[in-house]
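As a starting point, one isolated chain is supplied in structure tokens, in the form predicted alone.
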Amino acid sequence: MVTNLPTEAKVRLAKYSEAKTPEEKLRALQEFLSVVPKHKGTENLVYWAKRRMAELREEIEERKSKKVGGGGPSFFIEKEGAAQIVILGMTLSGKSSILSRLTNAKPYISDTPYNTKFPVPGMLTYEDIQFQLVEAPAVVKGLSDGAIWWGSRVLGLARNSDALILVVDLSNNPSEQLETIINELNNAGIYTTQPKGYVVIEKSKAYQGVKVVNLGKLINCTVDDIKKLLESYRIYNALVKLYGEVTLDDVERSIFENITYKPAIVLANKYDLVYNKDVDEIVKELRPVCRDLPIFIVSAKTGFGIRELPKNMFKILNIIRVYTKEPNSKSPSPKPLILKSNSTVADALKHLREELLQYFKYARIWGPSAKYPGERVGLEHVLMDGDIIEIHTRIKAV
């Protein structure tokens, strides 16, 4: 993508990056489009700018309507439970029925297309924790273009989530539906499979200059090339994290777009309508579209395949449950800490109270990661799901 933009266009883009309000960002992009040269090398950048402008206009209008009307239904769903999982699918794929089957929610279920206008949340219990499932309004072709009023809001829900459930209707060309959903997510910089490489840029005056942390491999460029590119966009203080195989194009794209990865599963729904079709055959048909995503054949109507879903959702979230225990206490806390897989004792302390780190002496562990019950370990010990941790400090932390 490295577009070799003229200095004036780069200055306008820098103004967009520095802008604080939606109105300021919108004006900066309008100015950018007025000076950017229109040719094949800038097509993707112009497309991104127009889509972002549409999103900003929506955001501005929504704020105005809230001030005038004083509220109404909202697309923002505050996170609850161990994780928030957003259900995406095209209209009439059975998203509402799946939400009803899995949670305590009572969505309106209808054969009328585009019945769901706003997100609907519900809580799903898995063993001793709960997940929040959120049914989003329907995905359609062009959702990421900014032309559909709910497009940016649905994509915002997906971006803010911890994981995604992609629902397709087995009776209505499921491969095409799945391809549409994944394409719209990818166009918005939301990936359901890890890309070969991606870049995270954290701009802050707290950083002295541009610092590059290479956690992958640079392709046909150097760290100096990255620093020069950022400086050409007036980015002088930033932390740049490189993951996987990264090109200079990937770095430039990350200046404008927020690339993110979301774990996901595919629910091929309405098996009751195609029950004569072999399950393995269905998976084989869908596999080329979704690569290595887990695929589950289900029927929200009959309950087929639904029982195992909570366990599999837990797996894709890549989280663990760790239970704390006070010294000299016989029982651990019933409510676990929710941590990322491969978290250490230090991560657990940060989750509890970060200042405990300065008083830390040692921890005792019971559970899967312990070599024996009550093993004494240090901060670097890697925890596992179901572990019980007992923290010992040098002095009592206040």
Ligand SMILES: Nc1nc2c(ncn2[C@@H]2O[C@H](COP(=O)(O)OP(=O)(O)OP(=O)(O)O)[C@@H](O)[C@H]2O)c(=O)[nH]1
Contents of the next structure:
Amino acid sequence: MVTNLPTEAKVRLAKYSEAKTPEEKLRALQEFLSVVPKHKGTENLVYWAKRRMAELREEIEERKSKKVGGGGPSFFIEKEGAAQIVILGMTLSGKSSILSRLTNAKPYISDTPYNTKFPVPGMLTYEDIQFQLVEAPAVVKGLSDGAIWWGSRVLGLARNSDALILVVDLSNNPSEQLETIINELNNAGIYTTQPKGYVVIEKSKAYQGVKVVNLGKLINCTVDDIKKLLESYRIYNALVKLYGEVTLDDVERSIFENITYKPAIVLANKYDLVYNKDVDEIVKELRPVCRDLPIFIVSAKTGFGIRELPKNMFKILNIIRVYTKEPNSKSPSPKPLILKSNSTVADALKHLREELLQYFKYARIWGPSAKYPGERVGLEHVLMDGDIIEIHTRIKAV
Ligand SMILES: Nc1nc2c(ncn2[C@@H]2O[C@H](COP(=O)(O)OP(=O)(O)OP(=O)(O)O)[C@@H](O)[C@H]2O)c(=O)[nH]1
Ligand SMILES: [Mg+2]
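The form predicted alone done, now the form predicted in complex with this ligand:
To see the whole picture, the full complex is given below, headed by that same chain.
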């Protein structure tokens, strides 16, 4: 996609980056479209600009309707519990039915399409923690084009979530459904398979120049090329982090697109309607579309396969539960700390209270990561799900 844009187009894009309000941003993009040459090399950029403009128009509209006292149902669902997991799928695939099987929510289930028009949250209990599941309005072909009013809102929900559940209807061309969902997500820069390489750009004057942190490998370009590219977009102060195998195209794309990776599972629903089909055959059909995503065959109607789901959702979230214990107490706190997998004792301390770090003496660990019960460890010790931690400080025990 590296485009060698004419200066006047780059100036407009720089104006867009610097703009504060959605109205200013929209104007800058309109101007950009009026000067950008239209050819194969600029195709992706033009597509991005149009989609972004649609999102901005929606944002402006939404704000206006709120001012008029609109209120009504909202697309913003406040996170609750250990993680927010968004349920995506085409209409009638059984999203509401799955939500009502797994959570306390009572969504309206019906055989008329596009029933769920706003997100519906529900809480799911897994052992001693809870997850929030949110059913999103249906995915349709073209969701990411900006033409469908709920398109960017649904994609926004997915972008803000911790993980995704992709639901397909086994009685209605499931591989095509799955392909549509994944395509629409990818078009919006949301990936369910970790991309080979990706770039994160943080723009801030604080960086005093363009700093490149190379955590991967640069393909067909140098750090200098990256600096020149950013300068051509008038980005003079930024931190550029490179992960995996990265090309100059990846860098350019990430100047505009907000690329993110979300863990996901596939639910192949309505198994009761195709019970004569072999499970292996179903997986074989879906596998090429979703690559290495876990696939679960279920029936929201009969409950088949539903019981296994909470445990498997927990697995893909890459989180661990750690229980704190007072030095003189026998039992740990019933409510765990929720940390990212591979977190250390230092991470746990930061999560509890940052200032504990400076008073830290040692910790004792019971559970999966301890070599023996009560092992004495330092800040760098890597914790595991189910660990109990007792923190000793120089001032007072916590
Ligand atoms: N046979 C069968 N029917 C199901 C199953 N799951 C859902 N249904 C039916 O499929 C229809 C649609 O279900 P919903 O759960 O409302 O689907 P949805 O994906 O939420 O649909 P929208 O929100 O309208 O886009 C309803 O008639 C359900 O009873 C299943 O596992 N087996
Ligand atoms: Mg529904």
